[in-house]
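Encoded as structure tokens, the following chain is the form predicted alone, with no partner shown.
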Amino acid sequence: MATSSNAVRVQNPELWQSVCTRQDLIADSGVVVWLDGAQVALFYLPGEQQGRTLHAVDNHDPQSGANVIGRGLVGSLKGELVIASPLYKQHFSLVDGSCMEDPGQRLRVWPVRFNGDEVEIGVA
């Protein structure tokens, strides 16, 4: 399971792995997929102003230890697109995984894209 200690963003993935289809996503909400032993929370934000509609972050909440991030609420805090953990309400950036309240906490972030109707996550 990915934890805050291995919060790494794959910059230029060489491989893309299909994890679900566009029809599996829920607009403005999260769904969780399995990727090589890790639970990944996917967020589909079709109305996102900055043009990036898909985000993939670790589903594992580093503070509680529970796999709940995919059930969090999407919002904006200080101009940053965030997901609020449903347990302790800390806010994590959907762009880089950083925690707004505690710089020592972080979610792993994966590159994600649509390839036709497939949703693919970049893997190293």
The other form holds:
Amino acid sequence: MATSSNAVRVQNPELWQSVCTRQDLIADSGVVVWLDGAQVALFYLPGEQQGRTLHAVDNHDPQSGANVIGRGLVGSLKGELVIASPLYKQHFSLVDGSCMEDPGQRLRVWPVRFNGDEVEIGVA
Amino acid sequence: MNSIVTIAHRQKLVIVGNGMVGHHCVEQLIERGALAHFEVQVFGEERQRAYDRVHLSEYFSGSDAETLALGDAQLYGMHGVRLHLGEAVLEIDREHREVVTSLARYPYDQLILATGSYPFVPPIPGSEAEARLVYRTLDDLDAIRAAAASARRGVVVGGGLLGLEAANALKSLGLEAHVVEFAPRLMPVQLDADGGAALRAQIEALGVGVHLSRATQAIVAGEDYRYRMNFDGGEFLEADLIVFSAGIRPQDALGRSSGLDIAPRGGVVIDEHCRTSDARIFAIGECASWNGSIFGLVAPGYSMARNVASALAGEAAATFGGADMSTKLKLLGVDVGSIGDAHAATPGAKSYRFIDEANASYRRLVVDASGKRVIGAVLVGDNSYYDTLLQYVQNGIALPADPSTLILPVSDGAPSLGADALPETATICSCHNVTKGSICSAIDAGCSDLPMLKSQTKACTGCGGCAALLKQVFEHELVARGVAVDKSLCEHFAYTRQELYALVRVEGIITFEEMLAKHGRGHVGCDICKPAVGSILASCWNQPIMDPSLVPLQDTNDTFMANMQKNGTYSVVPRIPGGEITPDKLIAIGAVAKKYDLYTKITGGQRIDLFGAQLHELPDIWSELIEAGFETGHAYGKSTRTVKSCVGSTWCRYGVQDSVQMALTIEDRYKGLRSPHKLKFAVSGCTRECAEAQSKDVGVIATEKGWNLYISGNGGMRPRHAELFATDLDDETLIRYIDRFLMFYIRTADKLQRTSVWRESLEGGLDYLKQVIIEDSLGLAAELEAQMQLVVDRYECEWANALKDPEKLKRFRTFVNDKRADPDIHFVKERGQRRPIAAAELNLIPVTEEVV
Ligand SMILES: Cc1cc2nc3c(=O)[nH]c(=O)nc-3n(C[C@H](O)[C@H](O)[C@H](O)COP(=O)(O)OP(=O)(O)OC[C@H]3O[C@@H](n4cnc5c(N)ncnc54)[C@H](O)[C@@H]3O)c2cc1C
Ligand code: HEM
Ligand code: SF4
Ligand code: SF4
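Show the other one: the form predicted in complex with the partner chain, since we just had the form predicted alone.
Zooming out: every chain and molecule, the one shown earlier first.
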């Protein structure tokens, strides 16, 4: 798979922007935050041991053109954490945003972390 | 494979006809490497490349020309075979060895005729235009479809196999269908008198008119319909369109005009090598006559094609020695099978017969004079006996001590030979002549799944009639080789839905985590197993679906208790039980729709769907609807949808029971019931069936004495007529049977399996189901009823539950950190309401990404 620029995680973003709190998240499922014109879907997997418990990907579904990714179902496919789009059910990696079924589709991903109870997204 | 060989001296091979057999011949030539010796040109009169004529009728039930097409579109081109479509061969010039079309003359060294047949239309005065339709090609079907658009009633002339299939097609186009047959019974070729009578009873019960022993004299203008058919004896029948299916005639015109030998009953005469009277010309398929017979089935045509291809490839070719004309099919949902000597024409043959007039089913077993071998059989009403009987005939298996057991009803379904009882030589797929032995060798060579087996051996890629047997043999052989047959739900659960259901029940499991920890792999699951387990948990324990442990399991529609539409907005369907609604409630819905500017449409299920709500609007919309007395309609769930009803005896002059009251009772009882797939119900107040109950999972039709119960009907993409399950039930028994039926379905169905498909896959069929539900043969009835009662007692409107709980309402925020609505959702006005903007109207979104 070709690595496009947004697949590379920004390791040390210059700016961490607080978007919501831990209480706004829903375990094992998604919510959406507004980030200066972008819509970011946040998935919180508190039980995740090896991987990260928090993932941030684009809410925009490239196939349907609708902003629905945050309302998809989280799962794992062949060991990879994925989100299934609720409209046409294609799967995207939560780690790098790549699409399992169609290499032509990809979701943007953001660095994301907890700072205490604040949820922060890396923006630069 | 065998691509580049010296092509300088390739001979010219011309194939006339690109039908099923002509195409198979090309495939076989390619496979056998014959293209090294021949440069092949194919001429087809039809516009379409070869397609699956056997499944032609599916053109009316969902398939298009491309899905019916045979083989890969690139195949010919890849191998340098030239295909001329829409270019009929008009003449064969044997002297110069050329074929002539309207465009050119083409030389040949060898010629294969595969011109098939054409439908015979008896010369009846007045038979023209839409009173002269036939049923053979895609173009014919287009003509029928066009004629049907403005028609109410259609007649098929000819009550044979194809005629009944055509009648079915007319019915599926929404016409009232009739069949007119010259002989005194239906399917005169395959069935005997009693079989014909049983078939007639079943076909008439489906609402198709059957008129036997009628010869049409003339077709004139009609009074109530477009045409009138006058029969001898003064009777008549009127119709808007007439389809002829009065037999086929071999298309032997080219053979006749070029002076080849023609059989007395038509067809180009061939020898056992499929050679005609001209040694350079072969004939195969339905245009060929061997030993005075033509063969109107695909299997013998394929075997001719194989023989000719292997001869041209220089292999030692098998000879053609006649063919088995056994057939089984489902006509209008009725099973019909005919095997070998169905008429007991063999001297000394003896018959066993089983007649069940109550269910209009009939079976006849024909044995030879010695009483040791089966030589033929007739089946009407239940084809589960077919595979076994065919094996007895084809493989000369010795009869059991009491041969009648082969056709008598048995308590657990039809007797089956079992895959292990079949010899290696047993033919499994007769279309492609695949034996059990070759299936075993494919498995030994590493073939490990069914699709692979099919593509390697070609088994079950012809008429598809052997699907069940093939699967049985395959699974049996795998087990015999110590391979476990993989029926896993997904990568996280090595169990079927049925097994998971049993685990949930037996171990009292109530969460997905527990299920995954005890019986699954990993700790996340996926979008296959999460909703499947979620649905099982709900079917068993009926907890509110918004409980935190259940939320992550649901598909988006269940999570937000509304149906997501293409632009990410939701539609909302309040329950309107039985389709009955007070004016005040109707106004309340209107007020809500108006306030939130929701597109409003009446659904096919007698309720009202409100479209275009955004996530954050759902709680407000629902609190207003609940305030006005509504409950959720579960239109988003794999669960009970609606109970459609007609107005019944309270208003209707024909009604014999209060169908609305019964619909309300049923809807109230099963609302919220989660199941493997959606459930639809209907209740009609009399036999006129205005509620269309016979297309529902559970259909109830009032009788003078009570209620008739129909089960496992289906509308949608693959419609299925519901089957009559029990008659004249009182209210209480009706509900008890429905309780048991639904719970038994929930317990044993596969995931996303509608009751119709489930019922068809049930071993033992309808009789078995009746024993379980009505006679309680498994001793389960009390348990099933108790399980249903638990679900009924725990019912709570999910929206009312969610609105009480601020934690649950947190989910209904478009953005958790911002109050705005989704700025990318745009609407336009059309016909006085708003609708989602189309991609083409919104140049912000590239059209290519939007179109799916
Ligand atoms: C509705 C329907 C259901 C059927 N169901 C079954 C079934 O369940 N089981 C079964 O075994 N069989 C069934 N059959 C029969 C099966 O389809 C035929 O046996 C099979 O198609 C015969 O193949 P063929 O190639 O000989 O003829 P066809 O498939 O008819 O092909 C002949 C082709 O040659 C073309 N042609 C004719 N003359 C010329 C010319 N001069 N120049 C160029 N092209 C020409 C024709 O246009 C046609 O395309 C069914 C048939 C129909 C119509
Ligand atoms: C995403 C897919 C689908 C959605 C969201 C959907 C939704 C609906 C809804 C809301 C209704 C109205 C029923 C009611 O009043 O509750 C309905 C009715 C119906 N749907 Fe679907 N449906 C979908 C797919 C299908 C498919 C694939 C089929 C066919 C196989 C189908 C066949 C029907 C039929 C026949 C009705 C009318 C029911 C009746 O007359 O009782 N639907 N559907
Ligand atoms: S089904 Fe019978 S009772 Fe119901 S509306 Fe039709 S005619 Fe009347
Ligand atoms: S028939 Fe097709 S387009 Fe119409 S509602 Fe059903 S799925 Fe949608």
